[in-house]
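There is one chain below, alone, in C-alpha cells, taken in the form predicted on its own.
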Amino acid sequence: MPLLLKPDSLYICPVCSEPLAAQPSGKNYSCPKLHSFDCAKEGYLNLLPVQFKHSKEPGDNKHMMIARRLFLEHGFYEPMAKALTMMIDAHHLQTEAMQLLDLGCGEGYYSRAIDIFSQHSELINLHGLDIAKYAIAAAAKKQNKAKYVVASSNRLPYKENYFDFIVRVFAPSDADELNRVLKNSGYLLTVTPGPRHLWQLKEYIYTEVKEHAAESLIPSGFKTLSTQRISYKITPDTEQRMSLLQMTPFAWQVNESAQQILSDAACLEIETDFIITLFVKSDI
C-alpha cells in the first residue's frame, strides 16, 4: 500500500528526516523510507528512537511525574504561568491561529495553563514535547486537543519553519533545532531560575546557600525582547514540600536526613523568584 504523504505534514521522520505521515489505520505514522512509529492510546506520538535513548527510559520517571503533578496542580507555579501566557498574548497580534511548542513540557501544566488563561486561547494550536514517556502519556490524558510526542529536544522531529512560538520552562534546548523549526521572526519565551528561587528549601541541602547565577547567554540566531522577573513566596504543606524537591536537581543531593527534618519543619515559607525572558528570532 503506498504511503499517504500531506504536503503540510507537520512531522519529520527522526532517523532520516523525511515527512512522516498518518497511515489509514491510524494507529502508525510512517515515512518514505518506511520508518514506523505507533500513535499510543493516551493519543501521543512516539518519535524517540531506541537507538537514541541513553537509557530504558529517559528523563523523569514516573514517580517524579506524580511529585510533579502533585505539586503544581496545587497551583503554586500559576502566577508565573499566568504572566508567560500574557507574555505570549501580548505578542500574538495576528488573527490566523498560531503553532506553539511547549518544549519540555513534562506532564503539560504550562500547555494547560495557556489554554485556560489566554484571551486567544482559541487561536493557539497547542504542541508539547518532553524526552519522558510517562509524562507525555499524562499530558495527553488530561489535554486531546495538544498534539504531544516523546521526542529529544536536539533532534526535533518538526519540519522547518513551522513554529510561532516556543516556550521553554526549565529545560534544555538545542539553537540550532530552535532555529530550524521556528518560522522568521518567530518568538522564545524562556523561564529559568531566579536568584532567590527556593532559598529556604536550599538551606537545608547545602552549608552554603548561594544565589542561583543568571542566564545571561542569548541563544544564538536570537536577540532579547524583553525580561521579567516574578517573585513571591508560598507555603507548601509537608506533601507538597517533598513533592517539590523531588521535582528539583537538588533531590539527587540531598541525604536522608536532611529529607526528614525538611519533612519534619511545621511550616515553611519559601521563596520563589523566576525569570522570563522572551527572544525573537533574529538574523542579525
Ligand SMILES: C[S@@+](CC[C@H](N)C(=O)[O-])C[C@H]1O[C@@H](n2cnc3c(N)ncnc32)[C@H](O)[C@@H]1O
Given for the second form:
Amino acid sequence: MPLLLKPDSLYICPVCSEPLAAQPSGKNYSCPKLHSFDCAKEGYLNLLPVQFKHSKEPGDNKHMMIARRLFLEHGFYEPMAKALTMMIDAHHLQTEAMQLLDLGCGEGYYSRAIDIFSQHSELINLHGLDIAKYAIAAAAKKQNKAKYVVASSNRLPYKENYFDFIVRVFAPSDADELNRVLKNSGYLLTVTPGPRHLWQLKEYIYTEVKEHAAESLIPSGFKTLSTQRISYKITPDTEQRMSLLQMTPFAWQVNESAQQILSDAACLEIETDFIITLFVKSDI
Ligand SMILES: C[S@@+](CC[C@H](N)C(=O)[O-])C[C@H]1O[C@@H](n2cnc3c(N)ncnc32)[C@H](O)[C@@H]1O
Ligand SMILES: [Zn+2]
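Next, give the form predicted in complex with the ligand, keeping in mind that what was shown is the form predicted on its own.
The complete assembly is shown below, putting the previous chain first.
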C-alpha cells in the first residue's frame, strides 16, 4: 500500500530519521522505509525501538510512577507548577498557537498543570515525551489533549525547528537534540533542585546532607534569560511522605529500618526548593 506522508508530519522515524506519517487506519505510523510504530490504546505512540533500549524497563518504573502521581496530585508542587506556567505565558506571543514539549514528562503532571493554569491554554499544543512506557501510558490516559510518545531524550523523534518551548522538570536532556528540535529563539525552561530541596527528608537518609548547586548548568547553544528560586514548606502525611520518598532517587539508598523510622515520624515539615531557569536558544 502506498504511504500517505503528510508534508507537515511532526515525527521522524527513530530508526532512519525519515518523516513518519499516520497511516489511514490511524493505528500506526510509518516511514518511507516502512519502519512502523503502533499507537497504543491509551493514545500514545511508542517510538522507542527495542534496539535503543538499554534495559527492559528504561526510566522510572511503575512503582515510582504511581508514587509520583499520588504525591503530585495532592498539589504539593502546585506553586512551582503555577510559576512555571506564568513564565510560559509571559514569553508566548499570545496571538499565535505554539508547540510545547514536556521533556521527561513522567506521568504528565506538568502538562496537565500547564493546561489548567495557563491563561492561553487554547493556544498551547502540548507534547509529552518520556522513556518510561508506564508513565506515558498513564499520562496519555489522563490527558488526551496532549500528544504523548515513548522515546529517549537522547534521540528525539521530532523534526527540526518544531518546538517554541521545551519544559524540562527534573529530567535529563541532550543539548544537541534540544538545539535541533527547538525553533531559532525558542525557549527552554528547566526546573532543578535548589540547595535545600527536600532537606528534612534527606536527613533521614544521609549521615551528612549536602546542598545542591544553586544554579543549573547552561546547555551549550543556549543563554540564560532569567532564574527564579521558589521555596516553601510542605507537611505531607505519612502516606504522602512515603510516596515522596518512593518517587525520588533517594529511595534506592534507604534501607528498611530507615524507611520505618521515616514512616513513624509524627509530623515532618519538609522544605521544597526549586530553581526555575529560562534559557533561549542562541548562536552567540
Ligand atoms: C524525576 S522524573 C521527573 C518526571 C516529571 N518531569 C515530573 O517532574 O513529574 C525523571 C523522568 O525522566 C525520565 N527519563 C529518564 N531518562 C530518560 C531519557 N533518556 N529520555 C527520556 N526520559 C527519561 C524518567 O522515566 C522519569 O519519568
Ligand atoms: Zn524509518
